[in-house]
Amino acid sequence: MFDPIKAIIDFTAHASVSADPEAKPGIEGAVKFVGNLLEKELGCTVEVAPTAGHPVVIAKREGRPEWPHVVIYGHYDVQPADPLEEWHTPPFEGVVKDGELFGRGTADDKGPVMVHIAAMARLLERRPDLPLRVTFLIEGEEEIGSVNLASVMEARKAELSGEFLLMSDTTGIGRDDESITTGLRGISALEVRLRGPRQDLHSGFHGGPVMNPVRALAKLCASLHDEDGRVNIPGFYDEVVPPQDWEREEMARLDRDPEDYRKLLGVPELCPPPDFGVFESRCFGPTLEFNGIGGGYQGSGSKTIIPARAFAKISCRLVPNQDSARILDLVEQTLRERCPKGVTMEVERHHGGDPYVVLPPHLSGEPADTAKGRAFRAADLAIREQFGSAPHYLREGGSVPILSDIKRILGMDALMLSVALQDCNMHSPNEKLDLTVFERCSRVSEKILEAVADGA
């Protein structure tokens, strides 16, 4: 009998940190584990497709050509576990406590991937001859921008194209209140490095005539927002499309208390930019954030120097119709124009991806009798059954950069079933997965896949 919780724990044991060059054993272990699981539990034909970076696992449940074809997307790579001292349990040892499973990757994205594997396992146990073709497309570079998956899709369009994409790399509202994600923000990421003297200098001997790179960086970073918190880069908002009325109404229907949200985050005050409420600003507005900053002495006590270097890591979250490459151009141009005298600048561009929005058929006017239409209708009904209320149709603030490429290359829209919750500590210490939500979502996925197979 397939035990999905044990499978997530075993999957989590592989430290598949895509950003870490030293994590090759974890990457290889995760690839082998998920490939073997799909072959053993679902009878899939499994291929490990090499790329210029980390490989892609392609697992197929074949069938007759006239059967509908669903592609299930996920990723086996995870974020770094740092800072390790803030974890209450070892990050790569899954631990179940009070109905939650703790460990790096449990919520992003190893647990959500297992939702659909468990759904297929349960469905095939009941109906081994299910008239449905399924392809699992599980990559290893989502956390670093899916830099090589597009080339795999370009080379294999025919076999990877299906009626729609099913995935769960998104976050939901709460344990008893499920959502179907209708949009994700895009992303543009880069790093700026400033250099002053050829080496750290004595701050007494040389303080005065020398521009301190940390001071220059602080001035530069402070210039990128205005007093109201809006991004202060010319042209940044030019292509922004405001949310539709129904989206704002759906957001308002949540009736969430900003004070509860503030307490959850542990911040003294919430500071949304103009034009958006607290929760609207998390998905409808673009942002520029500093993800890391450094320079100079970092040890205990003091060291009176003028540091030679300083850096900042920056990412922008983008909304329709912003273009990730254009935003990188605008940010880099602004940084160079505002670079203080006395330092030199280097800008390194990291990953990017465009925003993605999908309208459910009942809101877009599309035919309801397509595989995509049946899937959304089945999801709506199953969520009402499992969660006790209708789903919310909401955009989300996070990014899955490959989705715009999947739409462009394979022509598929995505049905995004949310599994992780707002308090799951995604990308943070003590990442966790609510096991009640996991089970409910697995049942929903099962209903979706069966409805598509049956044309119901």
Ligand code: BES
Contents of the next structure:
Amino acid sequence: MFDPIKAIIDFTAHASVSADPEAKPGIEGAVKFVGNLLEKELGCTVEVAPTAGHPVVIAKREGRPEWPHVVIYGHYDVQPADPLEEWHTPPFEGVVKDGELFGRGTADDKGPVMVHIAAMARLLERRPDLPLRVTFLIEGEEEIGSVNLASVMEARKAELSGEFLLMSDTTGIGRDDESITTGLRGISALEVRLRGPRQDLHSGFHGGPVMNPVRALAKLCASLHDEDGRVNIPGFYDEVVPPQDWEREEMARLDRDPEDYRKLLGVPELCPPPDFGVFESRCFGPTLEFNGIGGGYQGSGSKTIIPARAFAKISCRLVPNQDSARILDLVEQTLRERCPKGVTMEVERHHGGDPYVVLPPHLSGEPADTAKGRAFRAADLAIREQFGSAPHYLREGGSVPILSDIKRILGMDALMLSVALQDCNMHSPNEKLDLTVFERCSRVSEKILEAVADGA
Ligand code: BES
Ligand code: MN
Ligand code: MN
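The form predicted together with the ligand is what I want next, because the block you gave corresponds to the form predicted on its own; please supply it.
Now the complete complex, all chains and molecules, led by this one.
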């Protein structure tokens, strides 16, 4: 019998850190593992499609052309595990404790991928002749911006286009509060580097006439928000669409306590920007964040220098209808205009992606008698059964930049069934998956796939 929890543990053992050039064995191991699983457990025809970066696993359950076709998306790559000393169990050795599975990738996205594999396995056991075509599209570069997936999709449009995309790579609320994610933020990222003197200088010998790059960078970075916390870049908010009334109501219906959230995060105070509540600001509003900043002496004690260089890594989270390329232009232009005298600036533009929104037919007014409509209806019903309450229809704050490309290139909308929870420690030490939610979601996925196959 197929044991999905064991399969997640085995999948987790492959340290498929896409950002790490040393992690090749982990990448190869994860590719082989998930490919074999899809072949052995689901009888799929599996192909490992090479890209300029990490390969994409494409696994197909073929069938008659008139059968509906569902594409299931996920990613086998994970974030680096550091800081290692903060893990209570080894990151690449999945451990079950009190109904939760710990390990890097258990929540993002190996566990959620397994939700749909487990669902398919059960469904095919019950109905080996299920009239449904399924393509699994499991990529290895989501955590580094999915830079090579769009060209694979462009080249293979016809075979990768289905009625809709089923995926789980977003977060829900809690064990008894399942959500269907109705949108994700976009992202624009860049790195700015300032150069002062040719090399570090004695700060007493030369201090006075020389502009310190760290001081210049601090001034530049400080200029990017105003006193109230709004992003201080001309034009940044021009295209922002405020949340719909139903979205604000849905958010309020959650009735979460900001104090619990504050404690979960371990911050002394929450500081949402004007115009948004605590929970609203993490999905309905745009942001500009400093992801890393550096320059000068980082060792112990003091070292009296004027450093030669300083850098900051910056990313913006975007909401409809901000355009990631336009925002990147605005940020770069603003940085260049505000570059303090006495230093030179270099800007490196990183990956990005547009915000993404998808509404179920009952909220968008689209016809419901399509495969997508049936899928959303089945999801709603199955969530009520499995979780004992109606799903929450909410946007989330993270980004899966490839979704807007999938919509543009393959014409598919996504049904995002959330699996990870608020306290899942995604991208951070002690990442974990709630096994009750896993089991419930795999039952929901099973119902979705069956409803689409039956056209009911
Ligand atoms: N699964 C996350 C995205 C996510 C997180 C959606 C939380 C909803 C709630 C995904 O793996 C991720 O981390 N994406 C990156 C994209 C970036 C590397 C371009 C992100 O959001 O930072
Ligand atoms: Mn993910
Ligand atoms: Mn991630």
